[in-house]
Every structure is written in structure tokens, then in C-alpha cells.
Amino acid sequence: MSRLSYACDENMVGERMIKFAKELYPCNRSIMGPDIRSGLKKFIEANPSFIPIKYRTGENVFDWEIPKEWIIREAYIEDQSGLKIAEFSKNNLHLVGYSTSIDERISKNDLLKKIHTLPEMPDAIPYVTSYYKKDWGFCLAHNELSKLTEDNYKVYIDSEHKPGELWVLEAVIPGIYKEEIFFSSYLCHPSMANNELSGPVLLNEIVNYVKAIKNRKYTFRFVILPETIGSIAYLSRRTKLLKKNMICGFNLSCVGDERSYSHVKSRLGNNLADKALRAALIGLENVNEYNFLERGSDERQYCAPGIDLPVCTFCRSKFGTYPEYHTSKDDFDLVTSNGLLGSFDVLRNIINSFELGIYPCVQVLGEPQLGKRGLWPTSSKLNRGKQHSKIRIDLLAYCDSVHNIFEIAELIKVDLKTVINELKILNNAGLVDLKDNVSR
């Protein structure tokens, strides 16, 4: 078995992410331009095995082209008297994302047709973009139209779409074996904590757990990229290597708040992912499992036909269920360092799970004696000793290395954690052999 490592306490691992994305926030991210490439070389300077992977404007990615890049300097909504409004410089929350440059004075009515807002959510910015369509606007709180009381306004916007490069940055740990265990989030939206950056310091963080498992046996591949397009453009170029080595893998995204646990499934519902994700679920609160029809992250790209990549999302709260989603009010009052930390123990439990070896085989015929190994309980009156061994026989009748960890989990319905420890014990006993049921 490998011998894990990772020389940090839980209250410093949850610290150190949510102190990242506390760093990346104020940025300006959106799919392409300088900003984003800012954030993606913070990755890079806490992390030097990521590597970017570059693609130009102009450049075929399947039924996609890779977009100019979008630079902004500055954009508002001017009074006669000289008031800003909707400052880009304040909230860049408050420009519709890659909208194009303009210095015009127009009317007001005009101008409302240019406004988004959330009247459910008065005190709300919202967050909206039009990424492959020319085009400008404003995003306010609904309660801030009311200062709009003039015939007319100057609007300014101050931005530029010129050829560039899309960014995707990617991570490759090699282990002793080829096959792979694959992570994906995304960096391409401004000011939003749960939807744009749990996703990515998680990933990071996971990166360094990894690192540090000592003969590690599986080969993890990270990618950090921005959602839909650069997803999109990395598999133009890696679908044949990730359909030869990946055996699972996991779109993070929405991980940072405390609310529920959401597991999205790839098209069919039923690849390695999504039984390990389905395991290393069992016991927490408010867990939500949501059909494929659901979707509206990268698990689109990974698991569309003729990709049909071994993969599910992972969410706390789902993308677009809760409230504070695309707008302004999703920040660090959301997200928390215990959630990214929930987040982090999920996916710390499924690598673990491979690699102790995820297909255990019992190496006794019958049922074993676990009493001369001191695995049973010799008083009626231990109770919880009674307990542990319910799950160590119920363990025991689906080691036939033919059911892995994570079906077996859910088949005596014990967490994920319970049913590695539960191994640890048996393997050293003698009692259970743990493979990996891959290539070597």
C-alpha cells in the first residue's frame, strides 16, 4: 500500500484555500485576455507543475474557434452633473462581460434596454457576459435604477477585442502505472467565489495532497481552464490520450459553501466516477444527485458523444440552485474554509480508495474467524465493538474482486472512509488482498 503524506492539519489546509481565493477575487477573469492569464500565473507561482497550453484566435477546436481576446480599462454610466454609475472600476460585476467600447450619450430609455437586473434580488448585481456576440451593456442592483432619473446619459466603455491566446493550464503527476485519475475546474469569471474559484483552489490543493502520496501508484492529470471553450479546445488535443489512460475523473465546480453536497452523472450515470463520487457521499448531509439532463458545467464536454469520457461533477451546491448564483452576493460570506475543506475530504477519500487498491479479495473460503484475530468483539455488552464488526463481515461477504470499494460502499451502505480503514485493517490481518485491476 502507499504510505500518505500530507504534513498539514485541516484547519491550515482549509485556511490556505480560502486565503487563495481571497487573492484571485477582485481580478477581472473572463475566457481570454490579460486578466485571466493573471490568474492562471498565480497558479503557476504556487504550483510550477502546471504547464500552460497555448491556442490561438482564429484556431479550429472542433465545431469551435477560438475568440479574440478582451481587454477592459475602464466603463460607466455618467449623469449630467458628472455622476458615475454601474463603475466598472468599483465592480467589475457591473459590465456585461466582453462588451465592446463605446462613448456615447443616449437616452434613457435607451439605456434601460442596455440594464440587466434581478428584481428577485433588488440588492444583487447580477453577472452576465456575450461572449460570441457583439454587443454592451450594464448589470445593477435593482434598487439602484431608481437613481436613473434623467432624459439622457453619457455611456462609456473602454475595451478592445484584439487576437490573443486562450490559456489552459495543465498538471501531470506520474505514478507507477499509466493509467490515470483526472481533475478539471474552470477560471474564467470576475468576483464570484463559489462559482469561479472553490472550484480551482481545490484542484490546487489537491495537486499538493498528491504530490506528496509516497509511491503513488496512479498517474493524476489537473487541468485549470476557461469553461465551455477551453475545455472544448484542450480535448481537440488530448481526447486520444484520455480515452487510452483515464479511468476517472471529476469536473469541480460550485465547491466552496456548507449548504449540501451535489453529485451531477455523466450521460449514462454509471461510469467509475460516478460510483466513486456516489460512495465517497455516503453519511453527509443533504446530498443531491442530479440526472445528466441537469448538467450546465464541463461534465457537457467530457461526457458527449464520441468523448464519453469517464467523468462526473462534483458541486456542493449545485451551479444555478442557489440563490447567491451569478451575482454579486456570491462571496466569502458563502464560501468558507470549512466548505472547501468538506470538498477536500471527499476527493482526499476517493484518491485514497485507489490508491489502497479498489478491488479487495478475501483470502479465506467461508466466513473468516475474526475472534482469534482480535476483530470480533468478546463481550455482548461492547456494543460498538458489535457494530464495527457488522461492517467488517458485511465488508468481507462482497470481497470477491469482482465489486470495487466504491459499489461495495454503497452496497452495506457504510461511508467511504469507514470502508478504507475497515481494508486497512483486514489487509493487515492477512484476511484481505487489495488490488488494482489494472495494467502494469
Given for the second form:
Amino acid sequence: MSRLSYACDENMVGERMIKFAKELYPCNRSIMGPDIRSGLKKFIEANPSFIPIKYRTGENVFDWEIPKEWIIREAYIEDQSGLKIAEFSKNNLHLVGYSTSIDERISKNDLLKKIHTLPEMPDAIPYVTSYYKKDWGFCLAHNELSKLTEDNYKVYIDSEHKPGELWVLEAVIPGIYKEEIFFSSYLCHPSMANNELSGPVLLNEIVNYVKAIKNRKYTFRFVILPETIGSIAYLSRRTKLLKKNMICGFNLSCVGDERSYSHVKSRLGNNLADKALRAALIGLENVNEYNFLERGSDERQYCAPGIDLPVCTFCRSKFGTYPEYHTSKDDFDLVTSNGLLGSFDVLRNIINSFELGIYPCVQVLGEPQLGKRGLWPTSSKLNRGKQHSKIRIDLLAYCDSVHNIFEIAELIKVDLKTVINELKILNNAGLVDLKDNVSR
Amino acid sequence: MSRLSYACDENMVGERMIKFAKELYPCNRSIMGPDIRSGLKKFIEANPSFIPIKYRTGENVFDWEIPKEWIIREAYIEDQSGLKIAEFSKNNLHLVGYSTSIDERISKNDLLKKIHTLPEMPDAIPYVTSYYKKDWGFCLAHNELSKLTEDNYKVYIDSEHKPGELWVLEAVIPGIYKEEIFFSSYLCHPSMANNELSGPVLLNEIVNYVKAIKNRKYTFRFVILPETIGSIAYLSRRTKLLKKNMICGFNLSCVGDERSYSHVKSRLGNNLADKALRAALIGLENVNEYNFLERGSDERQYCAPGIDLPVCTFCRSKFGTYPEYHTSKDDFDLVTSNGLLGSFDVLRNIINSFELGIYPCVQVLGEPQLGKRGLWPTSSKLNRGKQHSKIRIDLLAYCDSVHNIFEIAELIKVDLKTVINELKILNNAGLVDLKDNVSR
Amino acid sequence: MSRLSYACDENMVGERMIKFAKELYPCNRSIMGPDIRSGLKKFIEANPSFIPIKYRTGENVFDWEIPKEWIIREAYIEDQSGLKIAEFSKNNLHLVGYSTSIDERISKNDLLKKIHTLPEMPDAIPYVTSYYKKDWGFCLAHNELSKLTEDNYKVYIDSEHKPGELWVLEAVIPGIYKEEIFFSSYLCHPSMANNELSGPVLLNEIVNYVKAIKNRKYTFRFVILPETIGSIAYLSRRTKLLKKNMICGFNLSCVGDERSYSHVKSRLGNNLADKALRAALIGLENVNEYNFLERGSDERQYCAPGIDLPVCTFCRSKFGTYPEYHTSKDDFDLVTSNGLLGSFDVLRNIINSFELGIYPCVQVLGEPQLGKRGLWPTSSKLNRGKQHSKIRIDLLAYCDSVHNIFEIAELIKVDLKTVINELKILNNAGLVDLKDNVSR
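I would like to compare: after the form predicted alone, may I see the structure of the form predicted in complex with another copy of the chain?
Full complex below, order starting with the chain above.
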């Protein structure tokens, strides 16, 4: 991107994301309430482009109703010696999300029915919520259960459910075109790193990246919202606008580990976002493509019948597939600067493709004479041993103004970054024009 | 089907089909003649909706001509002691169908040229015909050949070919729509159970089932006819009408054994009947899909170029693939009440789909809130261990008014009966509308 | 082809091709110059339908410029005893094509940098050119290198580059339709048999074959040209015309060995030429289909973006895949009469299909009654054991005026020659009409 003033020191970018994620980590986020609001405010501070859209408790959003806020002050189990177990103040995962208040002494047997553990991962505290059914409960490492040796325990939860507001953060970074590229991630989980903080901190960094593109062609829209209820609320106000302008969108979930790259396909599986993501994952290791039947994040809403936005979901290790998912082990041993940077790079290549112009068209008939332009590469190998010259002529053979960059990358089996770099060289030499195919 | 007054005691239905088949079994059916006519009359007695369409010998039907009737009174081979071998009166398979008359003493060698056996199945009498070439012959269990120890034998066949009528039974059960669902089966073989009687007795039961549907939406058309010449004769009078109104049709052949379920695809392989049958076979064991190159029953005519009706063929074990096919072993050891009921169930699920409305459309935007309607299933497992809740939300995700029930069942990999039941629940809750997409 | 007066004694045709190839073999062809011109003149003598199209040195053709001619008189390396090594007059592969002049004594070390060998095939002389970079060099069998024992050598090349003409031979054999079938092959390599002479001698024989078709329906266009620069030059004058009239075209390359049959697909992989060639290769042994990414001959130009003619490439062993490729071993041990005849047969079946009419349409509704026409085959087996009767009725089932001969051959898995023969029989019987679907 010659039009880019973004500081591309990769280490710095990765560290900045990790640092922000660690700063956000301790807070007891949920879908609504003061803790999630304070988290969202940190994003506004970091990036004033974010503006909150507010939905009041009781407001109808499509088929749903905005619930009450959850305020939690203290929660623990206490034995007769005064020893506190499952103390919320020590780890916010100890308490089932949206738990109601209680202050009672109950039998060990009754208590055990309210305690969630993971026998197959005995030192991890599981993450459990009860948003839409009034209930309470605690979560414990399975190993800790054996410490419950007394006949009865005091159970104490000081929480409150009261009318309030659900917030969605939205940032619109305008470009020359009204056509939009969209990114969504969610903030609603307590202290977990991959299935929570990796998405919004990456999205925040993408906002920075996009803002730094000079003479930006596309309009970029970003949202951070609580999963499910947040995307439903958001869509209830924005569907018409998004259906009109969005050409490509990505939901970001679990984008911080280093284990793999995953694509959860859209409902019909082959929209422009699917093609873009598939192309951007060429050449990476451990790439997994998941059918829509294996969905689970906000692609559920963006791809619902009648909504049908051109969105798919991007993950490193997909939610539900890694052992630390929804436990206290989803921490910064799992999420790393390198993991986040890998995700950043994938999205950057997609953005760069759009800003370059995704419909390349060769400007001569027949194969170009590369030698006379000094464009016949020497024998360097660019792509896992594939000759640079072979990549260049294969690319030229598909620059027909009909196939887009992402389709071409798949056809010629070359990674998207190499395709972009080659197209820039060929464009500079006047051999390839790059069209946008948007209505202006 | 809340609109259904049909008595669904399955055992009773299965036994009724078997009983009818056994009643029809002994008769020496062929494509034309008094025996096949008496068989067809039993269907008219059982089901007065059937009306015969008659074609006279010599009448041109497309590229064919209606042949003469075949009357057979007696046939046997007799040795010098007066012992009768291959006696037609003992088993009508002993005589090659449409054999001409003969009353001669011939050498054993000449006789052997006229005898058909199955060395690989030595105790079975094969089934052979010679409709369009004037000839005679006998069929014997291979084991019996060794009994022919004399030098010459008397051969006696008292048969006659004379002008007459070919009959096709047709029943039209009208509905609100002029659009038709079609079922065809054939009656033209002598004493065989699967490749003959299973088809028409199942079809007869389907007539009963369809008549019991109150406020039937679709018109249903049923035919029982001699294979090949019968369907050609029928099409020669009905093609225009059928092409106008038929949206889905099934040829029924060999539908009475318990071994497998088979789909012989239409010529182009993906019409609405193909989709419906494929969906109706999801979750069953031993399902086989055959290409049109492996055809062999009346799909040959219904799918011929220029006819191209939306028909495919449904079998349990496909004709030509099971060892008893076209032999005296194709009897009621092979065809059972359970076998016929399995076929009945497949067709019932297809009919129920059409009568329910095959284009489901979810009535809310975004994922529905199932909990507030009491529709969030508890952890019951419906479909080979797949969670009920997963099935319900996957189904809802594809109720887009574009995909039909059959396509959705395939997409979400759930059996058709489960899909129907779920759609009824969601429809009753007002969450899903069910459209028909027929012209009215 | 009843309309064909072509003498089909196959042995004679094969021998004629080999004889012509051997006559052409010794000449030192290159892309331009007196030697290639003398080769082309032999084609004009053999077939006066060929007319040269001439392009002058310096003329711009699309992105390229016609280079200078290369005249080479003598070239060798000489040791101190006067012994000549790598003598051009003994084998024209010893000299790098388009080498510049030199007459110097140089050190052995400097000489070795200018010598190409094939260590993995030590007794073969490799074929090397330097068309667009001014340079010189020699090619040696790797075994010969050890003979260079002296400290320095005389290097002598007497060559010249001067303005001249590039020639393309074109033959147009008119038919009733303006729609054209196109064949292209190349002549630009020195003494090699498969990757050079097999293509043009086969093409020349196809011209003979086409001229012998009486009342030819299609117009046939043939070109022989130097690879790459020749097809680019040709297209620079003919693209508009070819795009208007060409419905199917084939580039012929390496069509003379007996090892396999290869199809290098067009850029999008499924044009009429791809379908025709795929059908024509059914039933042959060792058939390979190559993606456009594995291209390398003039399909590169014919299928370039914006040109996009319906062309694919036909080979026996594909260029670059057989060990003798681009070496002195590519000779008449590799290229045989049988090999050329196999290729001739493939193209003849395609031409015969077009001249017969590629859209068959059955003339009756329902299955035809073959018996009454004497068309029900006895039990002969035509196609690797497939019953003749099965082939005939399968073919009839797809004669729907929508699928063309090539698609039908693939659908019913029967070789093209059998399909053609069957269609002739069915056409003669009035059962099948054969349409052309060209605009007249």
C-alpha cells in the first residue's frame, strides 16, 4: 500500500494488541452492566472513532427483548470455619453469569447441584451463564470439589438485575465509495483471552490500519457488541443500510492463538467474504474450513435467512474446538502476540486487495513480452519452491477482468500477499489495470 | 398430518398389503390377456377410484403397436411313460411368456434348445418371455434337467394370440391444486412377488392414504399398467396433460423386500422427484443411488427425451441386483409386510411434505428466541445422537423460502420425518410459514 | 463418412507422415531464417492450400516485435590438434539457437560456462535457445565433457542476425458454413521429431483428410507457425475473424509417440474443444488431462485473456513430461507411424462428429421399438464387453437435441467412434436427426 502511513513494525503492533488485551482481561464482562460498559469505554478512549449505539432494557429487537443489566458485587461459598471457596473476587469465572442473589446456608448435596466442574480438565474453572433463565450457580475446578467436606455451607451472592442499556460500539471510516467492508467482534465474556479479547483488540488494530490508508477507496464499518443479543440488536437498526452497501464482512472470534487458521463459511458458503478469506489463508499451515452447520458466533445472525449479508467468520482455533475454550485456561499462555499478528496479517491482505482493486485486467493481448520490460524474473523461488516466473505468467493468464483477486489466488494456488505484490509490479509497469467493479 | 383420517395402524397396513399380494400371486399375468385383466379387476374392486383406459390390438402408441392378447390353456412336456414335466398348471413360470402353440414329439436335443435353466441357482425356475418374436419355450429348475433321460418327448402348448385389449388402470384423486403428484407401477409378470406385486399393492395402499387426506392440496394421479408397452401406451394419450401438471412422480418397482432402499435417478438426475426421494432415504440403512444408465423399469419411458417428466424410480433391492430376481424364488420369503411398510413410510413422508408445504420460510429476522416460546428443546437426542436443539436451529437457518424441504433435509443431514415434525411445531408456533410455490 | 473420398489405408497414411517427417528432420529450423523458410516451403509443395502470411522484422505484433532472422553457416569448438568438437554441421543441436558470431581462443574454464549438458541423461545433447538475449553457447552430451582436456580452445561461430521475414502458413478449406474448426501446430525447432515434426506432419495429413470430405459443412482453418512469436503474430492479424467464426480449435504438439494421450485444457477448461477432445479420448489407454496451469505451447496465446478462443492442446506424451523432450533423443525411435496414426484417429473422430451433426435428436417419443426395424442388436459386444444393445439404448436416451455428441459420449461412457457409427445407423433408419446448431 503506497497510500499507507500505518507504522508497520509488526512486533510493535503485536505487543500493542497483547497489552490492550491484558489491560481488559480482569474485568467481569457480561452482555450488559457496568463492567462491560467500562470495557467498551476503553475502546472509545483508545479509538475515538467508536460511537456507542444504545438499546434500553425492554426494547424489542427482532424476535428478542433487551434484558436487564446485571450488577454483581460479591459472591462466595463459605464453610463453617469462615473459609471462602469459589470467591468471585478471586476469579470472576467462579460465578455463573447473570446469577441471582442468595444468602443462605444449604446442605452440601443441594450445593453440589449448583456447582459446575470439568472432570476431564480438573484444574480448570469452566465458564457458564444463565442469561435468560433466572438461576444462580458456581463454577469450580474439579480438583477443588474434594475440599467440600462439611455438611452444609453458606452461599452468598450479592447481585442485582435492573433496567439499563445494552451498548454496541460502531466505527465508520469513510472512503470514496459508499460500498463497505465490515468487521464485527464481540465483548461479553469475563476473564478469557481467546474467546473474548482477541477479537475486539484485533478489530481495534484493524481500525487503526484502515484509518492510516490515504485516499481510502472503500468505506469500512466496525462493530464491537455482546454476542447474539448485540448483533441482533444492531441488525434490528442497520439491516437495510448494510444490505445496501456491504460487499464483504468478517466476524472475528478466537483470533489470538497460534495453532491454526479457521474459516467458518457463510450459510451458502461462497460469498465474496468466503472467497476473500479462503484466498487469504492459502499457504498458511493448519487451515480448517468449517461448514455453516458448525457455526456458533455472530455469523448465525449476519447470515440468517432474510439478513443474508456477505459475511463469514474468521478464527485461529475455532470456538469449541480447543481444550481451553470456555474455561479459566483460556488465558495469555494461549493468546500471544504472534497469534494475533497472524490474524492481523490475514485481514490486512484482504483489505489491501480491496484497496488495490480486486478485478485485474491485463492490458495487452496474447502473453506479454516480460523480458523487454525487465519483468522476466530470474530464478528466485517465491512460493514454496514455485518459480517466480511461473507465478507471474500464471497470474497474468487469469487477469481477465472477470475473475477477482481471491478467485485468481485459488486458481493459481498462490498466496494472496504474493498475488498483491505481483499485481502492484505489473500495474506499475502498465501491464495490468485494477478495476473495482463498484457502482459509483 | 392433522388433516388425515387414514388409520395408521402400521401392522394392519402391512398385513393388508401382503394379503392382497398373496391373493393376486397365483394368476398367470402377462402384458395382455384374460389373466392380467382379472388381476386389474381385483384392483378396481379394492379401489373403485381406478378406471381402465383401453387400447385395442393394432393401435399405434408412439413408436409401438399394441400386440395381440395371449391366451394359454395348458402346457407341458411329457415323457413316454406319460409323466408330465414343466407343467404350466403347476407353476406358470414353466412356460416362456407369449409362447405359440405346439403339439409335437421332438428329440431330446431339440427340446434342450428350447429349455431355459439357471445353472448358478439350480433349484429356481427362471422367468423368460418372448413378446415380440413368435417362439415357444419352457423354463426348468436346472436340477430337473437330469430327469430328462429319454430320447424324445412330447411337447404340448395350447395357446392362442388374438386381437384384444391392453388395459391401463388410472386413478385421479383431485386436490385444491391442479398440480399433480404421480405414482406408477406395473402388473404384467406371472407368479413373482417383489418384481411384480409389491409395486401395485403398495401403490394401491398409497391411494387409500391419499384419499384419507382431508382438504388435500395436490391432485394425485396413479397408474397400474404393463411395463414398457403399458407406459408407452399411457404416455401416448397423456403426455401433454402430464407435462403441464405433474411436479413430481415416482415409478415403484421391487418395493417389498427388507434388504435395502434404492433410488434410480432420472435422466438428468436432479429433478424434484430425485430430491424428494433422496431426502426421504436419509437416515435409512443400505441406501443405494443408481445412475440413469442403470435404469430398467418405466423410468425409461417417463424420462425419455421429449417426455422428460419429473419422475424417478423407487425400489427396495433394485431389479436385477438381487439373486431371486426373475425366478420362482421371488416369493413371500423375500417380500414381507415389514418390507412393504418400509416403502410405504418413504412415500408417506414425501406426500406429507408436499401437503405440509415444501417451501418453509422463517417469520422473524435473525435467530428466533426459542426459549420464550418454550421451543428450546431439552437435551433429548432425535437423530442418531444429534441434539434436538441443534436440529431445530439448523432447520430454522435454512427456512429461507428458497430451499425446499427436501434440499434442507440434505443440507442439514436430518431425516425427512424429523424435518416434517419440526416444521409442524415451528409452524404452529407461528415461527415458520410453509409455502407451496404452485400456480393457482 | 459416406461423403469422404479420402483413401483410408491407415498404414499408408502413417507411413506418409513418417516419410515426410524424416525428410524435414535434418534441417536447422529456428523461429526465423532460411532454414525454417525452406521447411515451410516443403509444406506448400506438399499441400498448395498453404499460403504464407509474412511479418517483417521490427513489425509490432501485440506486445512483441518480430525479431531478426538468424543465419548460421558454421560452428564448432576446436582443440590444439585441429580436432573439432560440438560441430554444428554434425548435429544442429550442438549450437545454442540464435547464437551470435565468435572466433576466439578462450580458456577451458570460460568455455565450460558456455556449454550446456544433461548430467542425468549423459549421452543426449540438450536443446537450448537464446532468442531474445544476445549470447552464444554450445550443447554437448555430458559424456563428451571429459574429452575437453586442454587448457584452451578455439571457439568458432559464423552466424548473422539480419532483418527478414517471419512466415506463418495458413490454409483455409471452405465449407458450407462460415463456422470454422481450427488446427494449429508449430515449426521452429531443429532436428527433433516429437516436439517439432509430429505436429505439422499430422496437421498436413488432416488438411488432406478434410479436403477429401465432399459437401463439407464446416470451414476448416489450419496454421503452421513458429511457437509463441508465430501465434502472437498470427493472432495480431486474425483475432477478430477467429473470434467471430471459430467454434472449436486444437493446438497440436508432441503427437507422434505411442506412450499416452494428453489433453491440456483451455484456460476455463470446458469449452467445445475440451469436450470434443475429452470424448475422443474415451476408451484409449494412458489418457492424461492437464490443467491450464500445466500449459506450455500455443494454447498460452489462443486462450489468453481477451483472445479466449475455444482451443485446447492435444498431445500424445505432453511436452516436458517425457525424458527425450528437448534433447537429441527426441528422434524416430520415439516418433512412429503408429503413434502419429493414433493421433490422426483422434482428430478424425472429432471432425467426423462435426460433419455428421453434433446435436442428435431422437425422432420418436418414448423408447423406440428397435426390433421392428431390425435394430435390436444380437449379443455382440462393442465396447470393452458392454453389450451393443445397451450402448444403443443408452445413446438413444440422450439424443435430446440439447446434449452434443461429445457430452453424450461422456455421459454414456462410450468411445466417440462407436457413438458416431451408432448415430449413422440410427440416422439412416430415420430414428435420429442430427442438427448442427450453427447460424447460417
